[in-house]
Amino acid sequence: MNFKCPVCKKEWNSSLQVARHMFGTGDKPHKAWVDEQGKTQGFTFIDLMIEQATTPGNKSYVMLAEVIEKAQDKL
């Protein structure tokens, strides 16, 4: 199963992929994306990319994965 991005519709194979998409994209467009997302959730794009840079392994990446998974279904 392909993941689509939930902003531009782009596909890769596994939705980690995607969430470093929707990070190394950083455009106003996926940006909001993912604080809409964040609001009910209690972050924010920047508290992810912080996170990030700052703590070792990939839970920003992991977090927002499940997210666009969970979003599959809307798009």
Second form
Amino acid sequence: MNFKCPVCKKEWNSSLQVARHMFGTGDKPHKAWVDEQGKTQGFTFIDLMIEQATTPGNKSYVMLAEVIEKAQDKL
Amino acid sequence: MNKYTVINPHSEFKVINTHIHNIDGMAKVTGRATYTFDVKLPNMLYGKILRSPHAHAKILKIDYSRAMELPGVIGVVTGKEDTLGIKQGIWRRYQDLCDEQVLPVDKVRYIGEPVAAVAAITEEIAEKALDYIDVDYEVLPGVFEPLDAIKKEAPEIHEGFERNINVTRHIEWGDVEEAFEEAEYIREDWFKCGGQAHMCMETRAAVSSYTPDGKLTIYHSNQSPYYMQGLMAGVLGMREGDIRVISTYVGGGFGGKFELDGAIFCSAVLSKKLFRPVKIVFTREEDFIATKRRTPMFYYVRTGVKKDGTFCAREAKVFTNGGAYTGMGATALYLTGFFHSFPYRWKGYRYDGYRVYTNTLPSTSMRGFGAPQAMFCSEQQIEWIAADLGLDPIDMRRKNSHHEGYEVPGQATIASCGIDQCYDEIRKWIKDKGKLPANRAIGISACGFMSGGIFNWFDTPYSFSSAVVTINQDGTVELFVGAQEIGQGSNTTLAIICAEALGVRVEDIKVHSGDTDYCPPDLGAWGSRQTLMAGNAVKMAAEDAKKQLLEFAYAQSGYNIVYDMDIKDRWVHAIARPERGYDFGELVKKAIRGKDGQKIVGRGYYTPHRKGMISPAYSYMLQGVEVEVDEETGKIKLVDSMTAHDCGQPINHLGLIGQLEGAFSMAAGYGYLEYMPYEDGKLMNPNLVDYKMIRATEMPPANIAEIDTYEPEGPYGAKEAGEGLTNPTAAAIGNALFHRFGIQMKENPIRPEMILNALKEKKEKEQGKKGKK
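Return one more block: the form predicted together with the partner chain, after the form predicted on its own shown previously.
Every chain and every other molecule in the complex is listed next, the one we just looked at coming first.
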């Protein structure tokens, strides 16, 4: 199954790669989408990015990937 | 005495692969070479720049009326009154990253940032006038370290960059988690890499002359006249063609001279305002505090390997101290992540890089472009892993190294790679050394580097490199290139390639470079791109001219069967009958007559296509250093060194040796001497007394074993030489200390006090253990 970026609709075969793409792009629309999702779940784009940067592992990406997976139905 | 040996030498060439002195050497050693400092124009004024004493402040008001009253002062310019206030940067496609006004309008972001510039009839008067310019600032809180700048409460340096994160870069391949699971041993470390000043012999300098017909001529010390022309046109609101940039002789660049600096910008703005030529030459102190530096970095590295030394996975997280503006630092952020994987094969690799704004001097590209930092961390950690697992560090490296045909997943294909033979040569050198005295040890480090980047950050429609070859009626050849000679010897290298391709001698070639009115566009001297990229353009232009000549030779020959013809050493001949032919000069004269008097003109260009994400080709090297340590003082002395190096086909052995020795000297300085301490954003040692560089007497022998491979993408098989060797030395020094004392150096430059502290800590630990027993 392919996963779409909820902002620019580019596709990858893993939601983790979509998450990585969203962090890597980091432009205003991508940031805004993550921030919007975070309103209810208590995170922001920049929080996730700094968490990713300062702790080992891939926690932020995994967390965003789960959000992306849940959003696929609406795309 | 340095030793230089060549492994796998080729001998098919007439001109390349020989020892040729720099073609501009005579002009330089006799003092006839004109640098920007030497330029004098009629009616010329001298400019000086007023600089910010604050790391972060709003500019409320600038009053220069008192300065204008000083006899001899002709004019003052400020960002608000005399510039268009355009934000500029090299990444023209990404406007967010074009964040710098060379004369800021409303805010300063580092100590030393230009605030106003004055022109006077003498340099002394201009300097004095700076004291008479009154600036009202509203001082803002500053932040100086990246890990502080990302905190929630940190001051905002640029609007819209949350938590001061300037740029992020991510590289990943393979399933990193799975690859870590396969690992039987995982090690993680934090490192801190320092900044480094470029320390060009020639400080930044410019002479600008704007004339009433709307044309601007600029003499400027830079690495890319074409960039300067384009950037200046953008900030001054002029057409590129109305600006001529001349930079004939340049006294070094090392990555610091292809962005706009205060000298070029302020002299041009003053000249536009006053209609007189204006010269600005930076003092050494200005060069320290107001030009950019090597990017300081914080590195987290986690590496997973199998017990037999097979590399599985690596994860790196990097914070770079970006300083006040983006400049070329965004590229350094990407390249440090890419080269951190080098020269090894990783099943899973992940890099997350964060460039953070701070209120310090901006950081940018510098020889090695992010790779010296990467290798300092990577190559030491690899050594420690080998020791942890009880493995031979050379064998472990060799087992995991790149090889010809290897693909760095999604990033690059390695078409030529001589690193395997590098391991043999270093092993041989270590063996020949025998038993070392007690206070000495050998450390080694491997690395690889690019032959020019495939990055069109300047967003130009022109080719990456271009060249024009014109043959005169007397057989002399004019070679026009956009590539910039900055002391690295590129004009000599390109003359050699032209002579080889055309079949003439180096003394027949006159190279024209560094003038945007006469030379074709080229992205400039950075990222080791001159030999491969400009070299390909020159080869193509020379072959185009040669083809035109040979067409005439075929027609002239009157042979009744078809012979392939060639030109070697000024002799135009049938390949199968080399004794039958024509003198090159005579044939040229006839060909020009035959073409109704038109000169023979060949054109060449090069832009890499389908060559991966980073570069068309990669050089490889392994370095060993013998280090002596004084345990009382912690002082390091380099005793000997050996570099096994693969740059494809060497073009000029003398040039190659010079480049490798220069890179080694700079890299050694980065490893243990060149330190840039800041206090509240202020550099504490902006002079050549307190900033320690390696001196001639401290240079150890720089022995070289050159492994000649053939790079299919390079001209005659050539690739990078000279920049890449800035990368391994710091780690090699660290590794020597590890072998001598068992201490792990996680910060560079490795200063004496760090060694003493590490030794003390180690002693205390050992005593603690004994006590417990």
